[in-house]
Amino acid sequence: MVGVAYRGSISLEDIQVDFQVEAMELGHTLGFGVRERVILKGQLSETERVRLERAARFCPVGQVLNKGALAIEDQVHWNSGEVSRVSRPLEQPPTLPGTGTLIPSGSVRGRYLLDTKEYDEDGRMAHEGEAKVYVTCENLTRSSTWTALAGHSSQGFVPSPIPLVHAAWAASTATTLNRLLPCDIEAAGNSTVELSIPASGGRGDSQSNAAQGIVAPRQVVRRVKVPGTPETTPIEVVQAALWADPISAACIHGGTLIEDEVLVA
């Protein structure tokens, strides 16, 4: 929403914005559901108000988990060597020992940092800043809270947004394999993922397609390994254990999203 401000000459003074995360059911697995508040400063005509507003609902992480944006077609390499290839989820999958299991509530907080933003020499804005980020959730004995940075800045100590949402999914895919799928103790945490993702046209494309409201389709090959064969861990689990996976259920229904709300202070 920065970079739509600034290449807009919109006068956005500051940015918050508040998540409430709560599980939902999405398909035939248990996935999570965000109610979104977006809080706006400066002094805003209605016409930027409805552009940034759009650009807050379109935004390309978004996309991805609320408006079904991702072609997504699995690679499954089992140990012993076998590949199948697969490009949609099972209609009716199999019911697997686990899947049940509840996502946390909780809340997640961005602030930005105002003084991050960075220009080049001619004046122009070169990177969009950094936001700092807070995630609570409760657990079994207490309240867990983490601190993150993300954004676009040149230093490169801070991950940009993408793929900071891609190395998520594919942690919680792997998680939900070694939870999931039937295997012995030895082979027990050997399943891994890769995801392969092509260029999509640049930062400057991305904010382009939010202010339009324009939602840009990306291909996604992910690749999993697996223990076994396809015999002693079919094919149909393996899918049924991909899409009961919360970012994944997330990403493949576009659900996520259960209301949102933007206001002008």
The other form holds:
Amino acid sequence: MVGVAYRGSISLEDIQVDFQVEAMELGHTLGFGVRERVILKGQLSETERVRLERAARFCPVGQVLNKGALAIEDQVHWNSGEVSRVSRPLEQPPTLPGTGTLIPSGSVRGRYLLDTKEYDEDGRMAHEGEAKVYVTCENLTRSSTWTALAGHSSQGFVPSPIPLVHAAWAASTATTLNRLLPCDIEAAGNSTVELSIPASGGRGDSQSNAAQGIVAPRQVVRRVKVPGTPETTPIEVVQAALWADPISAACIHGGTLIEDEVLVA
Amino acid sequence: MSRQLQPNITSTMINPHTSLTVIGVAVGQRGPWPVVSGAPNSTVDMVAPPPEYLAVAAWAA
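Alternate state requested, the form predicted together with its partner chain (shown: the form predicted on its own):
Entire complex below, previous chain first.
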């Protein structure tokens, strides 16, 4: 939104965003939903507020998680060497033991780091800068909080938001496969996930799409390496596990945004 | 498409409740950035946030 504001000559002084996260049915699996509150700081006209509100609803990461804006090609590689491509979901995926693990309730709070914004020698904004994000959720014996950094910088100190959401999806896929596939780690190795994502139009295109409310699908190849053979780990079981994954469900179906509001302070 | 593409991101389990994901695994890509995530379970505390929370953290950023 900082980039959209800059391109639109909107005097956005600061921004913060808070999400509440909760378990929610998504598609055919137990996924997650969020309630989003964005607080904009600055002297903004109603037109500018509406423009930034639209940008918030069509931000690139929101498109992935809320509008199902990924075109996914899945490849399954068994330890035994066989490979299969999966282009269409099963209409009636079997329910696997372990499906439906609850996602703990919690919150995610993003705080913009104003002094990380970068300008070129002509005074134009070159990089929007970084955000510090506090993640808090219920853990087994206590509530836990972690901190993450993400954003855009010339030095590449931290990942950009889109690679980070893809990484979260890869981690979710690996975790779900590990939980749902029959696996003897000592004997067969565990599941691994690789994502191959072609370069897109870059931040400028993403911000332009967000400002105009355009959903821009991204193509991704997801290779999953699973234990055993097609006989011991059948493709239908792998597919069912992939489709039971919470972030995969969000990427495919969208619909994670339960409610949102954009306030000007 | 897939034949021409090198992986950008890899993820693997480092124990039954923890995954290690690396962004920018290939030479020439920006990174590498490691990301650790945890899986809710009934045995031990997670050492890192669940993947769903990392996804929302990216959304917040």
